[in-house]
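Coming up is one lone chain in structure tokens, specifically the form predicted alone.
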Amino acid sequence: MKDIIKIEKLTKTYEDNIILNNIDLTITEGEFVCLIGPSGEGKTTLLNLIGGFIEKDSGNIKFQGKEIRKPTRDCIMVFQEFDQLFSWKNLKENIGFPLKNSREKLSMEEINNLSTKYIEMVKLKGFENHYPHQLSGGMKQRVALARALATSPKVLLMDEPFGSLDAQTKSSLHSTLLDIWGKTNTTIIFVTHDVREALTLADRIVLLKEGIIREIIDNNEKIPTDKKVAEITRLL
């Protein structure tokens, strides 16, 4: 496989502190990585900066050989925040909302089925036509991610999307995402705080402490889970 993101030495700071510490990370396509460590450890920050929503201080951070240097369409950013959507817009509208200043100049019924397409992906057929205020947290990040991936990004950035929401919709979500992934075969970039949800999710998790790299972890070798836990416990 290609590398689609490669960042080299990269460091951010905010305010003399440093968050970032001369980073290395490659990612390739096609992969799920989850980005985990404790609470204010650069994880959010990494995400931000290869989304090109903020500016780096030094090193590298390419996408596909080219220097990112802002927000494009190639990477797509879902939050965890469930007021994402437009209030005043139904949930096929938010989803075709990307759509009507897309580079293909789409015409309405291309609009309209690609919109049903990524609706019925995400299981909320029979659901068009609600508003955001109908909907339960759950199926408001069901809607945010089907409106992401209906623009086709080579990159998915998620920043804790499901971190507010309880066990049994999370469980749910992690297989729609995992489906969603299997077949649309996008890159996605996860962060999280829950070990358990990055062992299910990602190909590798990558650890970051201390505004550092402190383990980079292949998920793909056959441990036993409850081992993996402890052992990513451990370092965290």
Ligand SMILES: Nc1ncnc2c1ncn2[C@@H]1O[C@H](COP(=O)(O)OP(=O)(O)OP(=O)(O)O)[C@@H](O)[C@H]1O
Contents of the next structure:
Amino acid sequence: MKDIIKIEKLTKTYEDNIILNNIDLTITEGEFVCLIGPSGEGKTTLLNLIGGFIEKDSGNIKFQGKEIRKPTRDCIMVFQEFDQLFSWKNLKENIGFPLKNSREKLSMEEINNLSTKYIEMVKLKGFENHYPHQLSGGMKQRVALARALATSPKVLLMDEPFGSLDAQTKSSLHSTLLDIWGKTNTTIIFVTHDVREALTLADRIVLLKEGIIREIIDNNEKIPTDKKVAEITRLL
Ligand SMILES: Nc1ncnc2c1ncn2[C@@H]1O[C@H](COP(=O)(O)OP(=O)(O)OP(=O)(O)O)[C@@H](O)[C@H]1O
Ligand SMILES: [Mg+2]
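Follow the form predicted alone with the form predicted together with this ligand, if you could.
Next comes the full complex, and the chain you just saw is listed first.
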């Protein structure tokens, strides 16, 4: 498998505080990586650097061999906040919006078909004409996911997207996300505080602590046993 993101000796400081200290990490195409670590240890900062939203101090972050300098359509971010949708657009318009500005000029019919496809993928058929205020938190995150996926990004960056959801809603979103990931070959970098969530989703779990990568845990089975949860929680 090919590398898609290559991070070498990456350092980021804020006001003399070293947030990320000489980090190396390589992510393979199609991989699902979870970033975990205590609060304030640089997970969002790392995601923002990969997305090209902020500048590094030193080191390299490359996407398919090219230095990442600004946000592009290749790496799309899904946030934790439920208010990331356009409140004045209905569900279908929300998903169709980024497609109107896409690289290849799409016709209205193509936009319509793509929106419908992703609405079905995230299991929101029947809610096309609903506005964000008429949706639950879980449904809004499904829309945000569909909107991000509809543009066919190579990499999906997800910053605690299900962090504020109850366990049952979270678990149903996990199945949807894994299902879509299996079908699309999208590389996913997913930040979470929830060790069980990381063990459910990730091929590899990257533990970020005190500015460095403390541990990379292979998780091919994706079965979050209590024993594994306890082992990783102890490292946090
Ligand atoms: N724009 C900024 N200016 C100054 N300091 C910042 C800025 N953004 C983040 N920081 C600091 O960098 C550190 C890492 O923040 P970051 O948001 O990456 O942590 P995190 O691991 O995502 O935390 P959480 O789990 O709480 O979301 C924190 O100490 C934070 O205060
Ligand atoms: Mg964060």
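Positions refer to the first chain, counted from 1. The term rigid core refers to the most C-alpha atoms you can superpose between the two forms while keeping them within 1.5 Å. Note that the structure is predicted; figures quoted are calculated from it, not measured.
- Core-aligned CA deviation for residue 212 between these two forms: less than 2 Å.
- In this overlay on the rigid core, residue 223 has a C-alpha that sits 2 Å or more away from its partner position between these two forms.
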